[in-house]
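One chain follows as structure tokens, the form predicted alone.
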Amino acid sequence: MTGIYIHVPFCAKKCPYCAFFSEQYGRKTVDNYVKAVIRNLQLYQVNDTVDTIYFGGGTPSLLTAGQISDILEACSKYLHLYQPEITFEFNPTGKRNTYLHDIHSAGVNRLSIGTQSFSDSQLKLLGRTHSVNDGIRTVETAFQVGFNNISCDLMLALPEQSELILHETLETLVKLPITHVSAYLLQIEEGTPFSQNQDLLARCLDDDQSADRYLQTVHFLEDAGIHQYEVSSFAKKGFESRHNLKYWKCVDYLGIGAGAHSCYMGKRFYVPEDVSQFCDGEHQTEIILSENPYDREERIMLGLRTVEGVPAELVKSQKIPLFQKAGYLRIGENGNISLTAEGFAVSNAVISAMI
């Protein structure tokens, strides 16, 4: 099974701490840009079966609801569909009742809505053009437009970000109509506005701080029946996302649009940043980063941020007692070393010293 992402980097306003690749919203541009992506979708004939598809961005809603319906039809052409879960990143701002509905008609079946606090206070910290209640009423207008399965993200460790106003968020979280939380923790990218603000640095949590709000936010959301099986990924009992557990179990994905990234028949690779290049070119250009994606290292680092981890003779390390000692990993009955949650809160050094 191979899944199809597709990015969209388009944004309206680009937020202070986002270090991703998009550029500004022209009609004509996102014409050509849709134009290319369906040209792309014929030109690589998938041959295996696709059942997930994701529109990431940037904003993939400043596409009209009638660019979404061509893209899935090409998918329904050009590709061999089964059953596919079809992700959409949304914003909470703006467009809500029809857009949503006519999308939903077209075929997106799983909404990822960018929330990212239920704190009027830190939204506006992050530059978000959004409310509390947009959010709220978001989800809640997805939900009655017949979406069941909805994603919500939530960013941790912001400044001044108080044990308080993190369970404030959490608790108007859970009493939404949301299947799965995606939870990250603010990361200071160099070059982004957050980085050049001094005022903002001195505020931000330390190490500690950061990971008590991350371990709070983990055992809240599991005590509402809302399990951690991803490092930052949480879900109802079978709303894991099918297409996000292709990046960490090493399955096949193909990425389509300037930016995006694939692994992808035995490589991977990644399409230049530059939208012109992209639409102006019959076929996407290829950067070829490893022509052997799925050696042991990448298996490691790849499987260790899932519950599920990885099996105890790929690792052979010395270092395994010592980190189950610390409580940072644990072996299962199935002979698997996965992390615990405590682990997660300090993974990239457990996996740099494991690897």
The other form holds:
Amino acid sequence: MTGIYIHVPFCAKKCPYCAFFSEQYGRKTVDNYVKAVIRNLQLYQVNDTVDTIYFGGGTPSLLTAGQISDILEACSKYLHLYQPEITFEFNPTGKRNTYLHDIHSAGVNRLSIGTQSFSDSQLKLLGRTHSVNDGIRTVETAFQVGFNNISCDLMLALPEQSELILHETLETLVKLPITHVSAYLLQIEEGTPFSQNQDLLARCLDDDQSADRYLQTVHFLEDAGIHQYEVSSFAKKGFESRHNLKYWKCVDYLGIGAGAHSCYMGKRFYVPEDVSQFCDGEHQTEIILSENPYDREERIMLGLRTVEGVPAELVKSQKIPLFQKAGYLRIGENGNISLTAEGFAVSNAVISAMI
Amino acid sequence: MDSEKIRNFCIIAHIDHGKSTLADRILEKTKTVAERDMEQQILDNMDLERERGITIKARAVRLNYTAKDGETYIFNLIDTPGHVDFNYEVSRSLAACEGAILIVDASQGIEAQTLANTYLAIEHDLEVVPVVNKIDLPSAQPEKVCQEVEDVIGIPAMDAPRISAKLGTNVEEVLERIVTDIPAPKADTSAPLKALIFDSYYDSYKGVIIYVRVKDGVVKVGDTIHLMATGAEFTVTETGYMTTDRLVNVGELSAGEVGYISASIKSIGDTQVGDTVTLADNPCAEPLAGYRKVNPMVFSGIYPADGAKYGDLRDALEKLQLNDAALSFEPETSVALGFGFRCGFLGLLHMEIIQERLEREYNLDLITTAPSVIYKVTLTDGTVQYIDNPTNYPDPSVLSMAEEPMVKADILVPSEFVGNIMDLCQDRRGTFKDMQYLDDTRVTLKYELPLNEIVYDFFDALKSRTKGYASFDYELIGYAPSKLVKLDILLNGEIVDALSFIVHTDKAYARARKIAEKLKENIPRQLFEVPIQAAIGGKIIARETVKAMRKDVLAKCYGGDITRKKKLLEKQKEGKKRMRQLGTVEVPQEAFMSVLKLDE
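Could you drop in the structure for the form predicted together with its partner chain? We only have the form predicted alone so far.
Below is the entire complex, every chain and molecule, led by the chain shown above.
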């Protein structure tokens, strides 16, 4: 079953650590953009059943609830939907009870909230405009309007993030009515304001401290019944993100919008990061990255991001026993090899050693 | 050609006293190079020479000069290097000349290389013409410097031309002195051909080109030449002289001239610099004396970073050797580094230059092992071995005596720095021999030092302890018994042969600690902890640990964009190619190089 990813490349303000594509937006541009998304949903004539839809960004909430509704109606019209998981990325800014209520009514059933941290000093450092209270209130409001599948984003290894600061954030987090956590290690991206800020860089955690925060998170969430199922993803049983798992399990997903990536019908491609080109063009432009996706290397590289792992016979590396002994990976009863939390922390090195 | 009108000369000087600048001016004044084509250091046409401001290769060029007596003379100017490592190049050039212009800096006065080169010239019976340069400098003291030349070297110098090569001041006077003071070559054109090979290089179209100084007889296109040392014979296809940028084929060279011979010589092994060229059908009776053959003093292993480039490295070394008689190499194998060559050099600068030329001109990526000298060991059964590779150093149980090469070093230094230099020499296990005042402010110190103490960074250390004022020259004086040990480096418990070296017992601990620290800095964290140990025999004397890596993860794969992850994986694969896999440990090339620079 295919997943649909809808990219909304607009941001009111760019976060200083973010290197992903987004543009300043105008009302008119957004209107045209939505039309182009709907047009493309029709033009692709997706035959396969679709069971996930994901609104990512950028900031999807810069679209009106009406526009979300229009897009989802188009999805029902042009796609063969089957019990879809419909995720929406949402930032905890302002009082938007009505908005949340409206998109829930439109069909969105999973909310991914960019809480990032439950420490005001850490949020300020990240340049986020919301407070800890905004984050808590947004989760609670979402739950109240009917969302029963809520994910929160956390950023780990932030400058000056002590064990205690992170512990407090995690404690606040697990008390909320959430089902899922995405926890990312901060990565200083070239070209971002963060990468230029010497003072901030000096306060960043070193690799050992970063690894400590990562493992702290894994263990804390595990104890709270939120299990790790992928390098950066944690969920209560049954609430794993069906959409994101497609990325790692080599299942097709079609991305629509400027800058969206796809692996669809035997090829990997992306759409140029050009909003006006996307709006003005009939069919979105596809830049091909690969015409033979899901080869051995990809399957190992992506599959080993999940706790399910990949069949040992696919990897066939002499290093497996060595890594097993070092505690980086385990071999399951089903014959799959998968990485441990310690293994995930060094997964680039482990995977590249085995490919 | 009338040999009376020929002047063959070279320019000798301490480094930076203006040798290449004077050569430039001479080329300009004799209109050998049009002013519009003039660039600085025109004879130093190797990129490396220009960048470093030094001359590495000797070069010969023919000029015409119309003197004040109305006659036109042919000048053969042979440019020579100034650095102590390249003394052999100097002596090759000297053998082709009748005279030498000795440049002395009017503000610096005599330096160690001034003395060393002058003595070499006198040894070769050359007429030495002193010239005082840089008179334009505010600190110039030409009278004092002339007096110093007379007092210290003992040649008349009070009427030496006072010039500024930079500004062109009084350069004509130098040209006149070449005519009046340097003798014309003694030449017998009717005698059998006798010519000295003083340089050679490989031209991809013409094969080996040899530079010769014809002492007797004539060589013509079509002649069959016989190279006396190698026994090889060839038919001359071209012969003539060199300008700054090309060869001019004039069909014949006769006694007294300096020029080139091209004879479709394919193999570089057939031409030996210092050999005598004669005619096959009318050979001369005795070869020329040639000159002191130089022996490499410093050895190191050179390996291609990419094992598949071994053949390319061999070809490149063969080509460089053609122009560089002092470079030696033979194949060797290292467990750590694979197939490579043990190369012999005159000194550390020579080694650096060869390395850089291999990398730049032949586009090779290299790993070099720590430089070593040749140790002489006597085994308990009485056999004597010379060891140029630490890996082959015998086990102490079968060793009855170890000896190391010693040098006699002359160090010229302003008197205020004498204390610093004595400390340095002491630290380098030197034995004080003598100290003399050249004048009120400058001192010459004589020390005997182990060669292995000066091959690494002695020159740099000298400079840094004297604000750059010290100058230095050395010559090998033989072997002396010493307390030596072989220090092994172990990574993850296994000896890395390419990192072993020989060191004096008293210095072993300090060196071991430093190397372990350097390696720790240069070996990246890996999936497993890497112990670094230094050991003498089986005994560990230093230890460091590279901790296991803990974080190497790309957290975010946003919206299914896996390109970053793929790129990262590609980069890691690429990075692995630059690593040497030693057992389970991956060692970057830089780690091998870092142990060469322990004093930084």
